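Next up: a single chain in structure tokens, the form predicted alone.
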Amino acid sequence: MKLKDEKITKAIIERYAKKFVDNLNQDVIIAGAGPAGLTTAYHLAKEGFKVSVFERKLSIGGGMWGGGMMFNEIVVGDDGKKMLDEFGINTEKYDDGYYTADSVEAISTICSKTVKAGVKVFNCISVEDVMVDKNGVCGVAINWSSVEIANLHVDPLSVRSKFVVEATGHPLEVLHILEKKIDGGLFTKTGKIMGEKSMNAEIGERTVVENTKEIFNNVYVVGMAANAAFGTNRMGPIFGGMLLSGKKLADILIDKLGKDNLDSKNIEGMIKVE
């Protein structure tokens, strides 16, 4: 068989685009595809909503990468064994209630397994703006990152959704353009963004889990950002945390959608009565 260059071209550009048009509206858009973003994603997409992510960097996956500076092995507690077991990954007992896992096995398989649920990730994208409505936050602006990087004057293109998730980690994108330009405040104490304390593992596996919650009207903050956002301390490369995270607002977004779709066949309900 003969190769031809241009049909090489036109797959890529015909499928990318029908994936791009699929997935201009959705349930869940997530900014950011780190561990917690994706098990968000992964939780969602398992029970049947429509979920893309968003990630500006080429490669997605996260800080989990590198481990702890680059030694690339992971820490979890019980809990978070607990959630690599659910993704098959193989994690090795290190003391009581210290269990390590490799890096590069962890997050590959999380990434593979989240696209697999049905998941949609969109690489080297950046969210550089929010779209809103009278009930909130409504979707994301979004732009190749190159774009942004070369700091040239493109516009962005809108994206649809019924909840935003802030999974950008200690950077904060999505807050920092909700802080910029949106009023009413951020539903932190300070109704801004409060920034992250320095390294404490016991208290940041903790609060990250309790940071989990909606930070603005239909916006949600999920991993290092949720404490990062809400003042807490940072855990460094011990990511159970982050996991229960993702698998914390994944199910407060899979009761939401739940409950709007239900109050949806309700009022088609009583209009086909009427």
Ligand code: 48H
The other form holds:
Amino acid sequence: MKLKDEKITKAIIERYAKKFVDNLNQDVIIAGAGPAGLTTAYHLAKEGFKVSVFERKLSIGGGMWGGGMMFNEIVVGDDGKKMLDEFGINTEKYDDGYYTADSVEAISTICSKTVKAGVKVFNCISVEDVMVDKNGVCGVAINWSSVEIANLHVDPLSVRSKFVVEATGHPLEVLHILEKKIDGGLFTKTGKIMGEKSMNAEIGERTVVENTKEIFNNVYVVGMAANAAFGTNRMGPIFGGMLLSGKKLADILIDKLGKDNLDSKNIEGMIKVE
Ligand code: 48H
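Since we've got the form predicted alone here, give me the form predicted together with the ligand too.
Now the full complex is given, and it begins with the chain already shown.
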């Protein structure tokens, strides 16, 4: 059979356009495809919710590929091991309460299971702003990462969702946008981003789960971003907390999506909507 080059082009553009158009109105949009965002997406999609993940980079998986300092092994505790078991990832006991896993096996499996669960992953796209209405955040503004990197003056497109998840890890990109554009209204002690504290695995692993919660109307923070937002410690290359944080957020959102989610807090004056 003779292959027609233009048919290949047409197939790619039509299929991508359909995928994009079919996913303009989501239950949940997740900014950042690291282990925390992907775990949230996976558990939501398994329950049948419409979820998109936007990832700036070409490949998804965030910071898990490199283990610790590029030694491609990760460590998890007892609860983290259960999360890896659920994904079918092999672990090896190192000592009581310490398990290791090959980081490449771990994150490639999470990526694969997430996509196969029905999550729409859009790589090479950055979240550059949020979309707002009188109830709070109601979606994101996105652009090609290449536009962002080349600093081209090109306006974004927008995608609507009931909830937006800040899963961009250490840089907290969505929250920095929100902090700039609303007047001191984040749900932290100071109303502002509190900033990540130095390394302490014990504290960091505990607080990353505690800090997984709503941080502005319809915006939830997960993974490393949660500790950076609420001012607690980083934890180094122990990844159980990322997965537990993702699972906790999925449970919160599953509960919310089952209810009327218009019970937003009073945010009058923080957001300017004509
Ligand atoms: C689209 C974006 C944008 C944007 C960034 O860094 P991640 O792996 O984040 P987590 O929270 O899933 O996992 C954190 C973990 O990898 C880690 O760094 C740990 C445990 N550190 C401990 C320590 O002590 O250092 O993934 C975030 C993803 C990345 O892939 C970014 O490219 C992406 O988000 N991203 N995607 N739009 N504006 N900003």
